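Starting off, we have a lone chain in the form predicted on its own, written out as C-alpha coordinates.
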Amino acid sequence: MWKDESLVGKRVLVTAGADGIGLEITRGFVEGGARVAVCDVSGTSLERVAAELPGVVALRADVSKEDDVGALFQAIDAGFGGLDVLVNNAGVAGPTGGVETLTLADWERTLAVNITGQFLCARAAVPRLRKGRSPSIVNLSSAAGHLGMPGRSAYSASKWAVVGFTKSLALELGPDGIRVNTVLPGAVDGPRIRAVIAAKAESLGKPLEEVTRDYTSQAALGRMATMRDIANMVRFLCCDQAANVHGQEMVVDGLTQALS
(Lines of atoms letter the chains of each structure in order from A and count residues from 1; the text may use other names and numbers.)
(Lines give C-alpha, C1' and ligand atoms only; values in the text may rest on other atoms or scores of the structure.)
Protein backbone atom coordinates (compact mmCIF):
# COMPACT_ATOMS: atom_id res chain seq x y z
CA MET A 1 0.00 0.00 0.00
CA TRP A 2 1.01 3.64 -0.43
CA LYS A 3 2.68 5.58 2.36
CA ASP A 4 0.39 8.03 4.15
CA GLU A 5 1.51 9.50 7.45
CA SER A 6 -1.97 10.79 8.30
CA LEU A 7 -2.99 7.37 9.60
CA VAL A 8 -0.11 7.07 12.05
CA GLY A 9 -1.47 6.87 15.59
CA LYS A 10 -5.11 7.05 14.56
CA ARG A 11 -7.46 4.99 16.70
CA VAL A 12 -9.45 2.65 14.47
CA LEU A 13 -12.24 0.15 15.11
CA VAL A 14 -12.97 -2.45 12.42
CA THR A 15 -16.07 -4.54 13.08
CA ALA A 16 -15.76 -8.19 12.01
CA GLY A 17 -12.11 -7.32 11.56
CA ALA A 18 -10.60 -10.68 12.44
CA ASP A 19 -11.40 -12.59 9.25
CA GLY A 20 -12.00 -12.20 5.52
CA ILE A 21 -12.28 -8.66 4.14
CA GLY A 22 -12.26 -7.26 7.66
CA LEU A 23 -8.90 -8.85 8.41
CA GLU A 24 -7.42 -7.42 5.21
CA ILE A 25 -8.76 -3.98 6.20
CA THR A 26 -7.18 -4.44 9.64
CA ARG A 27 -3.83 -5.33 8.05
CA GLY A 28 -3.99 -2.19 5.93
CA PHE A 29 -4.48 0.10 8.91
CA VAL A 30 -1.74 -1.64 10.87
CA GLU A 31 0.61 -1.15 7.90
CA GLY A 32 -0.34 2.55 7.94
CA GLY A 33 0.70 2.91 11.58
CA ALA A 34 -2.77 3.11 13.10
CA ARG A 35 -3.78 1.74 16.48
CA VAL A 36 -6.43 -0.84 15.63
CA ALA A 37 -9.14 -2.65 17.54
CA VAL A 38 -11.30 -5.32 15.99
CA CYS A 39 -14.41 -7.09 17.12
CA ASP A 40 -15.76 -10.40 15.92
CA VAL A 41 -18.16 -13.14 17.00
CA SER A 42 -15.58 -15.87 16.41
CA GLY A 43 -13.21 -16.54 19.29
CA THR A 44 -10.98 -18.57 16.99
CA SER A 45 -10.65 -15.69 14.52
CA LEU A 46 -9.90 -13.26 17.35
CA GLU A 47 -7.16 -15.52 18.66
CA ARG A 48 -5.69 -15.81 15.17
CA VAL A 49 -5.62 -12.05 14.51
CA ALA A 50 -4.09 -11.39 17.94
CA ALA A 51 -1.33 -13.86 17.12
CA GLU A 52 -0.70 -12.49 13.61
CA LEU A 53 -0.94 -8.80 14.58
CA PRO A 54 0.14 -8.54 18.23
CA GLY A 55 -0.63 -4.81 18.55
CA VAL A 56 -4.27 -5.25 17.56
CA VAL A 57 -6.87 -5.20 20.34
CA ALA A 58 -9.20 -8.17 19.73
CA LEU A 59 -12.67 -7.96 21.31
CA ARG A 60 -15.62 -10.28 21.14
CA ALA A 61 -18.93 -8.66 20.19
CA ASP A 62 -22.05 -9.26 18.12
CA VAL A 63 -22.81 -5.87 16.58
CA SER A 64 -26.52 -6.67 16.29
CA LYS A 65 -26.79 -6.75 20.11
CA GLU A 66 -27.05 -3.43 21.90
CA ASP A 67 -25.40 -4.66 25.09
CA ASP A 68 -22.44 -6.11 23.16
CA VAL A 69 -21.93 -2.81 21.34
CA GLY A 70 -22.08 -0.89 24.61
CA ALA A 71 -19.42 -3.11 26.16
CA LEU A 72 -17.32 -2.89 22.99
CA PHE A 73 -17.13 0.89 23.13
CA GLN A 74 -16.39 0.87 26.83
CA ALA A 75 -13.40 -1.32 26.00
CA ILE A 76 -12.39 1.12 23.24
CA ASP A 77 -12.50 3.97 25.76
CA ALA A 78 -10.40 2.01 28.23
CA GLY A 79 -7.81 0.95 25.67
CA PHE A 80 -7.66 3.95 23.32
CA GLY A 81 -9.26 6.84 25.20
CA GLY A 82 -11.37 7.66 22.16
CA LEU A 83 -11.83 6.91 18.47
CA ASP A 84 -10.88 8.47 15.13
CA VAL A 85 -12.17 5.92 12.60
CA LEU A 86 -15.07 3.47 12.54
CA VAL A 87 -15.20 0.85 9.80
CA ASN A 88 -18.62 -0.81 9.83
CA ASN A 89 -17.58 -4.01 8.10
CA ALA A 90 -19.65 -6.65 9.93
CA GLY A 91 -22.16 -8.41 7.73
CA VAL A 92 -23.72 -11.75 6.88
CA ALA A 93 -24.51 -13.23 3.50
CA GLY A 94 -28.09 -14.08 4.46
CA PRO A 95 -30.35 -16.64 2.81
CA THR A 96 -30.43 -17.60 -0.86
CA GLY A 97 -33.70 -18.40 -2.63
CA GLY A 98 -36.90 -16.92 -3.97
CA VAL A 99 -38.68 -14.55 -1.62
CA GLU A 100 -41.42 -17.10 -0.97
CA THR A 101 -38.85 -19.56 0.39
CA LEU A 102 -37.30 -17.22 2.96
CA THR A 103 -38.03 -17.45 6.66
CA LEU A 104 -38.73 -14.38 8.74
CA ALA A 105 -35.91 -15.38 11.09
CA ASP A 106 -33.36 -15.39 8.23
CA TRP A 107 -34.66 -12.07 6.91
CA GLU A 108 -34.52 -10.40 10.33
CA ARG A 109 -31.06 -11.77 11.14
CA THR A 110 -29.68 -10.40 7.86
CA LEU A 111 -31.01 -6.91 8.55
CA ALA A 112 -30.02 -7.09 12.22
CA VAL A 113 -26.35 -7.57 11.41
CA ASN A 114 -26.04 -5.73 8.11
CA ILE A 115 -27.85 -2.48 8.94
CA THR A 116 -28.92 -2.43 12.60
CA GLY A 117 -25.37 -3.35 13.59
CA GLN A 118 -24.08 -0.35 11.65
CA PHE A 119 -26.61 1.91 13.35
CA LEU A 120 -25.68 0.68 16.83
CA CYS A 121 -21.96 1.13 16.21
CA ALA A 122 -22.35 4.54 14.57
CA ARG A 123 -24.59 5.75 17.39
CA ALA A 124 -21.96 4.79 19.93
CA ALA A 125 -19.06 6.07 17.86
CA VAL A 126 -20.29 9.55 16.94
CA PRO A 127 -19.80 11.24 20.35
CA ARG A 128 -16.27 9.83 20.41
CA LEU A 129 -15.53 10.77 16.79
CA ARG A 130 -16.54 14.37 17.46
CA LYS A 131 -13.47 14.56 19.71
CA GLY A 132 -11.26 12.61 17.29
CA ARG A 133 -8.56 13.57 14.80
CA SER A 134 -9.81 13.95 11.21
CA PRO A 135 -12.63 11.53 12.06
CA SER A 136 -14.37 9.31 9.55
CA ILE A 137 -16.81 6.43 9.17
CA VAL A 138 -16.73 3.88 6.37
CA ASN A 139 -19.77 1.64 5.99
CA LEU A 140 -19.45 -1.53 3.92
CA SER A 141 -22.29 -2.02 1.47
CA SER A 142 -22.15 -4.08 -1.74
CA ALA A 143 -22.76 -3.90 -5.47
CA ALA A 144 -26.08 -5.44 -4.35
CA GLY A 145 -26.64 -2.09 -2.61
CA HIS A 146 -27.29 -0.31 -5.91
CA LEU A 147 -28.38 -3.24 -8.11
CA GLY A 148 -31.07 -5.86 -7.72
CA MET A 149 -29.92 -9.40 -7.05
CA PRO A 150 -32.33 -12.26 -7.81
CA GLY A 151 -32.50 -14.86 -5.08
CA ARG A 152 -30.71 -12.59 -2.63
CA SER A 153 -33.45 -10.13 -1.64
CA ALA A 154 -32.64 -9.99 2.09
CA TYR A 155 -28.98 -9.26 1.47
CA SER A 156 -29.66 -6.71 -1.25
CA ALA A 157 -32.30 -4.91 0.81
CA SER A 158 -29.89 -4.63 3.74
CA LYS A 159 -27.11 -3.27 1.53
CA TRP A 160 -29.37 -0.69 -0.13
CA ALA A 161 -30.21 0.41 3.42
CA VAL A 162 -26.51 0.93 4.16
CA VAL A 163 -26.28 3.41 1.29
CA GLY A 164 -29.27 5.40 2.56
CA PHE A 165 -27.89 5.32 6.09
CA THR A 166 -24.52 6.60 4.83
CA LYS A 167 -26.04 9.46 2.83
CA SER A 168 -28.11 10.54 5.83
CA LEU A 169 -25.18 10.38 8.26
CA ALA A 170 -23.04 12.38 5.83
CA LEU A 171 -25.57 15.22 5.93
CA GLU A 172 -25.93 15.00 9.71
CA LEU A 173 -22.26 14.78 10.56
CA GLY A 174 -20.63 16.92 7.88
CA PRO A 175 -20.96 20.07 10.05
CA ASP A 176 -19.00 18.21 12.76
CA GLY A 177 -16.18 17.44 10.35
CA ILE A 178 -16.92 13.69 10.45
CA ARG A 179 -16.64 12.27 6.95
CA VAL A 180 -18.93 9.33 6.11
CA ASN A 181 -18.63 7.17 3.01
CA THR A 182 -19.62 3.71 1.87
CA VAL A 183 -17.73 1.09 -0.12
CA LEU A 184 -19.67 -1.15 -2.51
CA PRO A 185 -17.60 -4.25 -3.32
CA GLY A 186 -18.56 -6.45 -6.22
CA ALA A 187 -18.00 -10.19 -5.97
CA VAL A 188 -14.91 -10.58 -3.78
CA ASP A 189 -13.00 -13.82 -4.15
CA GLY A 190 -12.93 -15.78 -0.91
CA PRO A 191 -14.80 -18.33 1.22
CA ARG A 192 -17.97 -16.23 1.63
CA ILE A 193 -18.62 -15.72 -2.09
CA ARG A 194 -17.80 -19.37 -2.77
CA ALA A 195 -20.48 -20.37 -0.24
CA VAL A 196 -22.97 -17.98 -1.86
CA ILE A 197 -22.19 -19.39 -5.30
CA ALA A 198 -22.70 -22.92 -4.05
CA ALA A 199 -26.05 -21.99 -2.48
CA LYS A 200 -27.11 -20.19 -5.67
CA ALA A 201 -26.19 -23.19 -7.82
CA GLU A 202 -28.22 -25.48 -5.58
CA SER A 203 -31.19 -23.07 -5.55
CA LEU A 204 -31.21 -22.81 -9.35
CA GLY A 205 -30.37 -26.44 -10.01
CA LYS A 206 -27.38 -25.39 -12.11
CA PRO A 207 -23.83 -26.79 -12.16
CA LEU A 208 -21.48 -25.08 -9.73
CA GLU A 209 -19.02 -24.33 -12.54
CA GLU A 210 -21.68 -22.46 -14.54
CA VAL A 211 -22.71 -20.22 -11.63
CA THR A 212 -19.07 -19.60 -10.72
CA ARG A 213 -18.45 -18.50 -14.30
CA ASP A 214 -21.44 -16.13 -14.11
CA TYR A 215 -20.02 -14.45 -11.01
CA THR A 216 -16.54 -14.17 -12.49
CA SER A 217 -17.71 -12.71 -15.80
CA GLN A 218 -20.38 -10.28 -14.56
CA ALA A 219 -17.77 -7.50 -14.17
CA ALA A 220 -16.43 -5.73 -17.27
CA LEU A 221 -12.90 -6.50 -16.08
CA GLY A 222 -13.78 -10.20 -16.15
CA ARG A 223 -12.56 -11.01 -12.65
CA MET A 224 -13.64 -10.87 -9.05
CA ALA A 225 -12.26 -8.20 -6.76
CA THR A 226 -9.66 -9.15 -4.18
CA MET A 227 -9.87 -8.44 -0.48
CA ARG A 228 -6.89 -6.11 -0.84
CA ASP A 229 -8.81 -4.11 -3.48
CA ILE A 230 -11.48 -3.40 -0.87
CA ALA A 231 -8.99 -2.73 1.92
CA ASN A 232 -7.16 -0.21 -0.29
CA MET A 233 -10.35 1.79 -0.84
CA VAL A 234 -11.32 1.75 2.84
CA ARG A 235 -7.89 2.91 3.88
CA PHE A 236 -7.89 5.68 1.26
CA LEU A 237 -11.22 7.01 2.52
CA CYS A 238 -9.81 7.34 6.04
CA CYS A 239 -6.62 9.20 5.17
CA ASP A 240 -6.01 12.89 4.51
CA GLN A 241 -5.74 12.26 0.76
CA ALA A 242 -9.55 11.84 0.84
CA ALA A 243 -10.16 14.93 2.97
CA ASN A 244 -12.94 16.22 0.70
CA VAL A 245 -14.53 12.85 -0.12
CA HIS A 246 -17.79 12.73 1.81
CA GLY A 247 -21.16 11.03 1.42
CA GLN A 248 -19.93 8.95 -1.51
CA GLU A 249 -20.64 5.46 -2.82
CA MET A 250 -17.24 4.08 -3.78
CA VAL A 251 -17.91 1.11 -6.05
CA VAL A 252 -15.11 -1.45 -6.31
CA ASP A 253 -16.59 -4.02 -8.68
CA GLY A 254 -14.75 -3.89 -12.00
CA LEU A 255 -17.89 -2.28 -13.52
CA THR A 256 -20.69 -4.65 -12.72
CA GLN A 257 -23.99 -3.61 -14.30
CA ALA A 258 -26.12 -6.67 -13.54
CA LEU A 259 -25.89 -9.24 -10.76
CA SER A 260 -26.51 -12.93 -11.30
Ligand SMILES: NC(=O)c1ccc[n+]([C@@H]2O[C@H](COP(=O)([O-])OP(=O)(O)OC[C@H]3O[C@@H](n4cnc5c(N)ncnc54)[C@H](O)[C@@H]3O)[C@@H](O)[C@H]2O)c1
Second form
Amino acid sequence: MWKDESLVGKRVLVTAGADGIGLEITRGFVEGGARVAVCDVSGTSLERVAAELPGVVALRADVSKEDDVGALFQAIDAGFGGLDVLVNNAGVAGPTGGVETLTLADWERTLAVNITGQFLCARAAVPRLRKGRSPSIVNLSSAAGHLGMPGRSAYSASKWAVVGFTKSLALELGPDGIRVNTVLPGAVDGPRIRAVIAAKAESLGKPLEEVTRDYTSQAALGRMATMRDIANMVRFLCCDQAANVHGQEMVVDGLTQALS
Ligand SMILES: NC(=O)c1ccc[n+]([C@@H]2O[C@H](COP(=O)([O-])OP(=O)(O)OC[C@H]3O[C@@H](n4cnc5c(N)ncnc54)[C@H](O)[C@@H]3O)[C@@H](O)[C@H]2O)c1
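Starting from the form predicted on its own shown above, please give the structure in the form predicted in complex with the ligand.
Expanding to the full complex; the earlier chain stays at the top.
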Protein backbone atom coordinates (compact mmCIF):
# COMPACT_ATOMS: atom_id res chain seq x y z
CA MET A 1 0.00 0.00 0.00
CA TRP A 2 1.24 3.54 -0.78
CA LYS A 3 2.52 5.74 2.02
CA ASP A 4 1.99 9.43 2.62
CA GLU A 5 4.13 11.06 5.26
CA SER A 6 1.38 13.56 6.06
CA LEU A 7 -0.63 10.78 7.74
CA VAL A 8 2.10 9.75 10.17
CA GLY A 9 1.05 10.57 13.73
CA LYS A 10 -2.32 12.01 12.73
CA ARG A 11 -5.07 11.44 15.29
CA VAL A 12 -8.00 9.75 13.56
CA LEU A 13 -11.46 8.70 14.75
CA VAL A 14 -13.33 6.13 12.64
CA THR A 15 -16.94 5.63 13.73
CA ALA A 16 -18.15 2.02 13.44
CA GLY A 17 -14.49 1.29 12.84
CA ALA A 18 -14.46 -2.17 14.41
CA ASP A 19 -16.04 -4.13 11.55
CA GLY A 20 -16.91 -4.04 7.84
CA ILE A 21 -15.71 -1.08 5.76
CA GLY A 22 -14.84 0.86 8.92
CA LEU A 23 -12.38 -1.82 10.00
CA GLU A 24 -10.71 -1.73 6.58
CA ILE A 25 -10.49 2.08 6.86
CA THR A 26 -8.94 1.63 10.32
CA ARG A 27 -6.38 -0.84 8.94
CA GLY A 28 -5.49 1.63 6.17
CA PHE A 29 -4.81 4.45 8.61
CA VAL A 30 -2.79 2.18 10.92
CA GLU A 31 -0.68 1.05 7.94
CA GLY A 32 -0.16 4.73 7.11
CA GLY A 33 1.27 5.44 10.57
CA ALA A 34 -1.73 7.29 12.03
CA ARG A 35 -2.97 6.99 15.63
CA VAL A 36 -6.48 5.60 15.40
CA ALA A 37 -9.49 5.41 17.70
CA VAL A 38 -12.64 3.55 16.73
CA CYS A 39 -16.09 3.46 18.21
CA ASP A 40 -18.74 0.81 17.69
CA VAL A 41 -21.91 -0.54 19.30
CA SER A 42 -20.67 -4.12 19.12
CA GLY A 43 -18.55 -5.20 22.10
CA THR A 44 -17.46 -8.34 20.24
CA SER A 45 -16.19 -6.33 17.26
CA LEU A 46 -14.39 -3.90 19.60
CA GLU A 47 -12.64 -6.83 21.32
CA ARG A 48 -11.65 -8.26 17.93
CA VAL A 49 -10.19 -5.00 16.64
CA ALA A 50 -8.26 -4.46 19.89
CA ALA A 51 -6.75 -7.95 19.47
CA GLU A 52 -5.90 -7.48 15.77
CA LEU A 53 -4.60 -3.90 16.07
CA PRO A 54 -3.33 -3.42 19.65
CA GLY A 55 -2.40 0.26 19.09
CA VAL A 56 -5.99 1.18 18.23
CA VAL A 57 -8.13 2.78 20.95
CA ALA A 58 -11.46 0.90 20.91
CA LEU A 59 -14.42 2.69 22.49
CA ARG A 60 -18.06 1.76 22.88
CA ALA A 61 -20.47 4.38 21.53
CA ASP A 62 -23.70 4.54 19.57
CA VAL A 63 -23.27 7.56 17.29
CA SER A 64 -27.00 8.31 17.33
CA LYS A 65 -26.94 8.96 21.11
CA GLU A 66 -25.86 12.41 22.25
CA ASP A 67 -24.53 11.19 25.62
CA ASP A 68 -22.51 8.39 24.00
CA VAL A 69 -20.94 10.85 21.57
CA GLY A 70 -20.11 13.26 24.43
CA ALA A 71 -18.36 10.48 26.36
CA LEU A 72 -16.61 9.29 23.19
CA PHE A 73 -14.99 12.69 22.58
CA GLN A 74 -13.96 12.98 26.23
CA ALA A 75 -12.18 9.65 25.85
CA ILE A 76 -10.53 10.92 22.63
CA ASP A 77 -9.30 14.01 24.51
CA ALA A 78 -7.91 11.81 27.28
CA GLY A 79 -6.22 9.40 24.86
CA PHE A 80 -5.06 11.71 22.05
CA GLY A 81 -5.29 15.27 23.41
CA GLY A 82 -7.09 16.36 20.23
CA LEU A 83 -8.18 15.19 16.79
CA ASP A 84 -7.03 15.69 13.18
CA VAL A 85 -9.42 13.46 11.20
CA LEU A 86 -13.04 12.37 11.67
CA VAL A 87 -14.35 9.54 9.49
CA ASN A 88 -18.13 9.42 9.87
CA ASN A 89 -18.51 5.82 8.71
CA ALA A 90 -21.33 4.46 10.92
CA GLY A 91 -24.44 3.66 8.94
CA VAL A 92 -27.19 1.06 8.95
CA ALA A 93 -28.88 -0.54 5.95
CA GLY A 94 -32.38 0.34 7.16
CA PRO A 95 -35.59 -1.44 6.18
CA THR A 96 -36.27 -3.07 2.81
CA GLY A 97 -39.72 -2.80 1.25
CA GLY A 98 -42.17 -0.49 -0.47
CA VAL A 99 -42.79 2.83 1.29
CA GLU A 100 -46.28 1.78 2.46
CA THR A 101 -44.77 -1.18 4.34
CA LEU A 102 -42.19 0.80 6.36
CA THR A 103 -42.63 1.48 10.05
CA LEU A 104 -41.95 4.93 11.49
CA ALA A 105 -39.55 3.34 13.98
CA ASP A 106 -37.41 1.80 11.20
CA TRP A 107 -37.47 5.04 9.20
CA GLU A 108 -36.40 7.11 12.24
CA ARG A 109 -33.69 4.68 13.32
CA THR A 110 -32.14 4.80 9.83
CA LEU A 111 -32.02 8.61 9.86
CA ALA A 112 -30.83 8.66 13.50
CA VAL A 113 -27.73 6.59 12.78
CA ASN A 114 -26.97 7.61 9.19
CA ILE A 115 -27.35 11.39 9.38
CA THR A 116 -27.98 12.50 12.99
CA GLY A 117 -24.98 10.38 14.03
CA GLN A 118 -22.80 12.26 11.53
CA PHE A 119 -24.13 15.59 12.84
CA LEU A 120 -23.44 14.69 16.50
CA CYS A 121 -19.89 13.52 15.74
CA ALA A 122 -19.09 16.47 13.47
CA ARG A 123 -20.45 18.94 16.04
CA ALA A 124 -18.19 17.47 18.72
CA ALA A 125 -15.19 17.10 16.39
CA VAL A 126 -15.08 20.58 14.83
CA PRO A 127 -13.73 22.53 17.86
CA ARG A 128 -10.99 19.89 18.16
CA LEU A 129 -10.27 19.84 14.41
CA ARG A 130 -9.82 23.63 14.44
CA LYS A 131 -6.71 23.02 16.54
CA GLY A 132 -5.67 19.95 14.51
CA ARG A 133 -2.98 19.33 11.86
CA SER A 134 -4.32 19.69 8.26
CA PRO A 135 -7.72 18.58 9.56
CA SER A 136 -10.44 16.87 7.58
CA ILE A 137 -13.77 15.10 7.79
CA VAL A 138 -14.88 12.26 5.53
CA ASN A 139 -18.57 11.30 5.59
CA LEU A 140 -19.67 7.93 4.21
CA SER A 141 -22.63 8.26 1.87
CA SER A 142 -23.50 5.69 -0.82
CA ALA A 143 -24.31 5.39 -4.52
CA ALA A 144 -27.84 5.56 -3.07
CA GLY A 145 -26.89 9.14 -2.06
CA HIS A 146 -27.02 10.32 -5.68
CA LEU A 147 -29.36 7.71 -7.22
CA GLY A 148 -32.80 6.49 -6.21
CA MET A 149 -33.03 3.01 -4.71
CA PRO A 150 -36.39 1.23 -4.98
CA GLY A 151 -37.31 -0.59 -1.77
CA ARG A 152 -34.64 1.26 0.25
CA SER A 153 -36.14 4.75 0.51
CA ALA A 154 -35.11 5.34 4.14
CA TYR A 155 -31.50 4.44 3.39
CA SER A 156 -31.38 6.48 0.18
CA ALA A 157 -32.96 9.54 1.83
CA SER A 158 -30.42 9.35 4.67
CA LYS A 159 -27.50 9.09 2.23
CA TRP A 160 -28.69 12.04 0.10
CA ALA A 161 -28.82 13.96 3.40
CA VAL A 162 -25.15 13.10 3.98
CA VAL A 163 -24.26 14.79 0.68
CA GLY A 164 -26.13 17.99 1.61
CA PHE A 165 -24.58 17.95 5.07
CA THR A 166 -21.10 17.52 3.58
CA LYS A 167 -21.49 20.35 1.06
CA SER A 168 -22.82 22.71 3.76
CA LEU A 169 -19.99 21.87 6.18
CA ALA A 170 -17.45 22.32 3.40
CA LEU A 171 -18.72 25.87 2.83
CA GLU A 172 -18.82 26.62 6.58
CA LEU A 173 -15.45 25.13 7.49
CA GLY A 174 -13.37 25.71 4.36
CA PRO A 175 -12.34 29.21 5.50
CA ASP A 176 -10.94 27.60 8.68
CA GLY A 177 -8.90 25.09 6.67
CA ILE A 178 -11.00 22.06 7.61
CA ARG A 179 -11.62 19.97 4.50
CA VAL A 180 -14.88 18.01 4.27
CA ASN A 181 -15.65 15.38 1.62
CA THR A 182 -18.01 12.46 1.16
CA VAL A 183 -17.40 9.01 -0.30
CA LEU A 184 -20.21 7.26 -2.20
CA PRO A 185 -19.48 3.52 -2.40
CA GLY A 186 -21.45 1.29 -4.74
CA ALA A 187 -22.28 -2.22 -3.54
CA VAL A 188 -19.30 -3.40 -1.48
CA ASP A 189 -18.64 -7.13 -1.31
CA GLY A 190 -19.07 -8.39 2.26
CA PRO A 191 -21.58 -9.72 4.80
CA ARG A 192 -23.71 -6.57 4.90
CA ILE A 193 -24.41 -6.49 1.16
CA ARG A 194 -25.20 -10.22 1.23
CA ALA A 195 -27.81 -9.55 3.95
CA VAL A 196 -29.24 -6.66 1.91
CA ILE A 197 -29.43 -8.88 -1.21
CA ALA A 198 -31.16 -11.66 0.76
CA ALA A 199 -33.72 -9.17 2.16
CA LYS A 200 -34.34 -7.79 -1.34
CA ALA A 201 -34.79 -11.28 -2.83
CA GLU A 202 -37.32 -12.09 -0.13
CA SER A 203 -39.18 -8.80 -0.49
CA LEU A 204 -39.43 -9.20 -4.30
CA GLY A 205 -40.05 -12.96 -4.20
CA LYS A 206 -37.09 -13.50 -6.56
CA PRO A 207 -34.35 -16.18 -6.40
CA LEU A 208 -31.25 -15.10 -4.46
CA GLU A 209 -28.97 -15.84 -7.44
CA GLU A 210 -30.94 -13.49 -9.69
CA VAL A 211 -30.77 -10.57 -7.23
CA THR A 212 -27.05 -11.26 -6.60
CA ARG A 213 -26.47 -11.12 -10.39
CA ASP A 214 -28.39 -7.82 -10.60
CA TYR A 215 -26.17 -6.29 -7.90
CA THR A 216 -22.94 -7.49 -9.51
CA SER A 217 -23.85 -6.40 -13.02
CA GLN A 218 -25.15 -2.94 -12.10
CA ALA A 219 -21.59 -1.52 -12.23
CA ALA A 220 -20.03 -0.96 -15.66
CA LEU A 221 -16.92 -2.70 -14.32
CA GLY A 222 -19.08 -5.77 -13.63
CA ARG A 223 -17.97 -6.29 -10.05
CA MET A 224 -18.75 -5.02 -6.59
CA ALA A 225 -16.28 -2.67 -4.89
CA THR A 226 -13.95 -4.14 -2.27
CA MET A 227 -13.64 -2.72 1.23
CA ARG A 228 -10.06 -1.81 0.36
CA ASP A 229 -11.28 0.26 -2.63
CA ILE A 230 -13.28 2.39 -0.18
CA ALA A 231 -10.54 2.55 2.47
CA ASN A 232 -8.04 3.76 -0.16
CA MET A 233 -10.28 6.65 -1.17
CA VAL A 234 -10.98 7.68 2.44
CA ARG A 235 -7.28 7.62 3.26
CA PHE A 236 -6.35 9.60 0.15
CA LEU A 237 -8.85 12.31 1.10
CA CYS A 238 -7.13 12.75 4.48
CA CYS A 239 -3.60 13.10 3.02
CA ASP A 240 -1.90 16.31 2.01
CA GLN A 241 -1.97 14.92 -1.57
CA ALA A 242 -5.68 15.81 -1.45
CA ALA A 243 -5.01 19.29 0.00
CA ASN A 244 -7.25 21.01 -2.58
CA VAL A 245 -10.02 18.39 -2.66
CA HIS A 246 -12.92 19.87 -0.69
CA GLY A 247 -16.71 19.53 -0.65
CA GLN A 248 -16.59 16.69 -3.17
CA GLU A 249 -18.66 13.56 -3.75
CA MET A 250 -16.11 10.82 -4.45
CA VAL A 251 -18.04 8.00 -6.12
CA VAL A 252 -16.39 4.56 -5.87
CA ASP A 253 -18.88 2.31 -7.65
CA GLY A 254 -17.33 1.09 -10.91
CA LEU A 255 -19.80 3.41 -12.68
CA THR A 256 -23.26 2.45 -11.52
CA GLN A 257 -26.05 4.35 -13.26
CA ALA A 258 -29.07 2.69 -11.64
CA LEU A 259 -29.52 0.71 -8.45
CA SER A 260 -31.65 -2.43 -8.41
N1 LIG B 1 -21.60 -2.35 2.44
C2 LIG B 1 -21.98 -1.68 1.37
O3 LIG B 1 -22.22 -2.26 0.30
C4 LIG B 1 -22.07 -0.17 1.42
C5 LIG B 1 -22.36 0.52 0.22
C6 LIG B 1 -22.46 1.90 0.26
C7 LIG B 1 -22.25 2.59 1.44
N8 LIG B 1 -21.97 1.91 2.59
C9 LIG B 1 -21.78 2.68 3.81
O10 LIG B 1 -20.51 2.41 4.37
C11 LIG B 1 -20.58 2.50 5.80
C12 LIG B 1 -20.06 1.21 6.44
O13 LIG B 1 -20.87 0.14 5.95
P14 LIG B 1 -20.60 -1.39 6.35
O15 LIG B 1 -21.15 -2.20 5.21
O16 LIG B 1 -19.20 -1.61 6.79
O17 LIG B 1 -21.56 -1.52 7.62
P18 LIG B 1 -21.88 -2.78 8.57
O19 LIG B 1 -23.36 -3.00 8.54
O20 LIG B 1 -20.99 -3.93 8.20
O21 LIG B 1 -21.53 -2.22 10.02
C22 LIG B 1 -20.24 -1.93 10.41
C23 LIG B 1 -20.23 -1.62 11.91
O24 LIG B 1 -21.15 -0.56 12.26
C25 LIG B 1 -21.49 -0.74 13.62
N26 LIG B 1 -22.63 0.13 13.96
C27 LIG B 1 -23.93 -0.04 13.59
N28 LIG B 1 -24.68 0.94 14.13
C29 LIG B 1 -23.87 1.74 14.84
C30 LIG B 1 -24.07 2.91 15.65
N31 LIG B 1 -25.30 3.43 15.80
N32 LIG B 1 -22.99 3.47 16.25
C33 LIG B 1 -21.76 2.94 16.11
N34 LIG B 1 -21.51 1.83 15.38
C35 LIG B 1 -22.55 1.23 14.75
C36 LIG B 1 -21.78 -2.23 13.66
O37 LIG B 1 -21.73 -2.71 15.00
C38 LIG B 1 -20.65 -2.80 12.80
O39 LIG B 1 -19.52 -3.14 13.60
C40 LIG B 1 -22.05 2.80 6.15
O41 LIG B 1 -22.22 4.19 6.33
C42 LIG B 1 -22.78 2.31 4.91
O43 LIG B 1 -24.02 2.91 4.73
C44 LIG B 1 -21.89 0.53 2.60
